[in-house]
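One chain comes next, on its own, written as structure tokens: the form predicted alone.
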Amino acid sequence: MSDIIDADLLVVGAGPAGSTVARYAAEQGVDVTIIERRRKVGFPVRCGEFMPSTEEITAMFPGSEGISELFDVPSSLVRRNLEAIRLVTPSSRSYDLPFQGYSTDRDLFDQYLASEAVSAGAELITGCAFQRREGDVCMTSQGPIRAKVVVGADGPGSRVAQEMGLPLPKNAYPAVTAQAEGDFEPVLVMFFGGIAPGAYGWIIPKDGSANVGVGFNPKLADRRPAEYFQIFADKHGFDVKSRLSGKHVPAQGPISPIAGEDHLTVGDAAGHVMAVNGGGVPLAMIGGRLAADAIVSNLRDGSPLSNYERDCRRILFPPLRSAARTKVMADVFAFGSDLRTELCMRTLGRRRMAKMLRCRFPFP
């Protein structure tokens, strides 16, 4: 890429948030360019690879239109249907909570979403990093791009947000993951305690394998992520067959503002992550759809991009704020030691923990 590229919309990042924005904007006639700093979309995988069912998502985030269409993915992306989430205390006491969803291969999932955006008319440029903005021109590692609107879908350390003066998510948790071979029950398992104060582990079963990983509160732990992962892997005897990869998961809850006059952030960059479990893909896609609609209206009739944040406040913010409150409560009362974690989980019980998983405050 050498000459300047002109586009209505520049999307920085081809994850679920960025690809969803690009797809729905392109379908409505917007000239879209997506840039992705990695040479291969979705690789390496840096998340747990679990997707709640459409029914679970709708229950958690009511009021979002087009949910069924948004999460209608090919059956080939479903690695295994899961029927429950099992929460395990430090003493190995377990609580099985009915929860429908499926595991997927996130690299293929992300590539599918990006291909849908390209099919809708968006141009995708990989191996291209956003650097800075000079007026209405964005400088990238492959040359300049002039755009009327810029979307930061580039994660919790968003370079776009920094360049545009938008806030970044705070209190990010390190999380690392890898693939382990073996036969696992069709249940997503989450372990609390037993690794380090404020740490948690997970097993997300696939067909003949599982995504396994750990995350932790850096304020309560003093080892490197790889060390905690090894403790977790050794404890459970995992047959790990892939390299360890990691990311930072925002745990603050929704942030504001997430939109300016000609720019906005989506997904992790906007803090759209469930603080109680680190899930972010459904929110990224819902937020991406809301962002696309606001961008189309802005380009067509000058409607403010702040309409995007207005819609996020209505649909995404209430459950995300409840999850963030629950996370703060857990950090204060539950995660100082394994004993406290055990007592809190037993006090909460199955019903209240089920509410927490669905981003509802556990009390009363």
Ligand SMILES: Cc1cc2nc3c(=O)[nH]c(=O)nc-3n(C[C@H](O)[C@H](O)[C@H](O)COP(=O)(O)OP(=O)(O)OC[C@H]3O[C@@H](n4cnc5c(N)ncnc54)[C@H](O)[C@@H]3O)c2cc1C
Second form
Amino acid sequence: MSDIIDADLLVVGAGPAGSTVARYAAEQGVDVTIIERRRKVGFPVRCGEFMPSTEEITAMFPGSEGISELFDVPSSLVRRNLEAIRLVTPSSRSYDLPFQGYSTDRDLFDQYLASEAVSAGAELITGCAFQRREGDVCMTSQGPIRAKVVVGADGPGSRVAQEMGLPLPKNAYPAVTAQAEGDFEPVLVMFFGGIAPGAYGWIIPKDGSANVGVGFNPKLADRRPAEYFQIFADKHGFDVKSRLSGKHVPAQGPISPIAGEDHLTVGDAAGHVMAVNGGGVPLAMIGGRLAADAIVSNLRDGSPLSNYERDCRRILFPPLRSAARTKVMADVFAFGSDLRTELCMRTLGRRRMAKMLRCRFPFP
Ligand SMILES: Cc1cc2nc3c(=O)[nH]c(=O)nc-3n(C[C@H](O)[C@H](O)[C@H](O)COP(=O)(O)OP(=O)(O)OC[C@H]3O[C@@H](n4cnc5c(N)ncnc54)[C@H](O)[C@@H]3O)c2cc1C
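Would you generate the structure of this protein in the form predicted together with this ligand, following the form predicted alone above?
Every component of the complex follows; first up is the chain already shown.
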């Protein structure tokens, strides 16, 4: 790539957020270029690879329309259907909460979403990193791109947000993951306590393997991510077959503003992650479609991109705020010592913890 590329819309980052924006904008006739820093979309995997069912997503984000169509992925992407989430206290007491979802291969999942964007007409350029913006031109590692609208779908440390003067999510938690071989019960297991201070360790079963990992609050931690992971892996005797990889998970709750005159952020870059469990893929896709609709209207009749933030406030912010409040409460009362974590989990009990998992405040 050498000459300047002209596009209506430049999307930076081909994760779930970016590919969803690109797909829905291209389907409505927008000329879209999507750039991805990595050579291979979705690889290496830095995710627990759990997706809630469409029923669970609808229950969590009731204001969102067309969930079934948005999350209609080929059955080949479902590695294992999971029926419950098991929460394990520091003393190994466990609470099984019915919760429908499935594990996937995130690299294939992201590649599928990117292929949908390309089928809709978007041009995807891999191995291409956004660097900075000069006027209406974005400088990338493969040359300049001029675009009427720029979307930062480039994750929690968003370079686009920094260049455009939008806020970055604060309080990001480190989280690392790997693949372990073996037979695992079809239950997503979350382990709380000193094994993963301020967050949790997880087992997310696949077919003949599992995604295993830990996330933690850096303010409560005295070890590095790989050390926490090793302690967790040794404790459970995981037969780890892949390299450890990870990144940061925004844990602050919604941020504002997430849109300017000709730019906006989506997904992790916009802080759209459930603070109670670190899940962000469903939000990246719901927010991505809202962003696409606002961009299409902006390009057609000049409607402000702030309509995207208005829609996020209606659909995404209430559950995200509840989750963030719950997280603050957990930081104050539950985390910091195994005894407190144990007591809080026992006091909350199954019903309240089930509400928390679904981004509802546990009280009353
Ligand atoms: C260890 C871990 C486990 C997780 N487990 C789960 C889970 O089980 N379920 C769940 O729902 N969520 C999970 N999450 C959160 C989830 O991964 C994110 O919320 C989700 O990936 C957000 O999607 P996104 O498209 O906003 O960002 P990303 O998926 O991070 O995609 C951003 C893309 O932008 C690219 N990029 C970055 N900078 C540039 C640049 N300058 N130029 C071009 N491209 C760039 C990146 O390479 C990347 O491909 C987990 C997160 C971590 C770290």
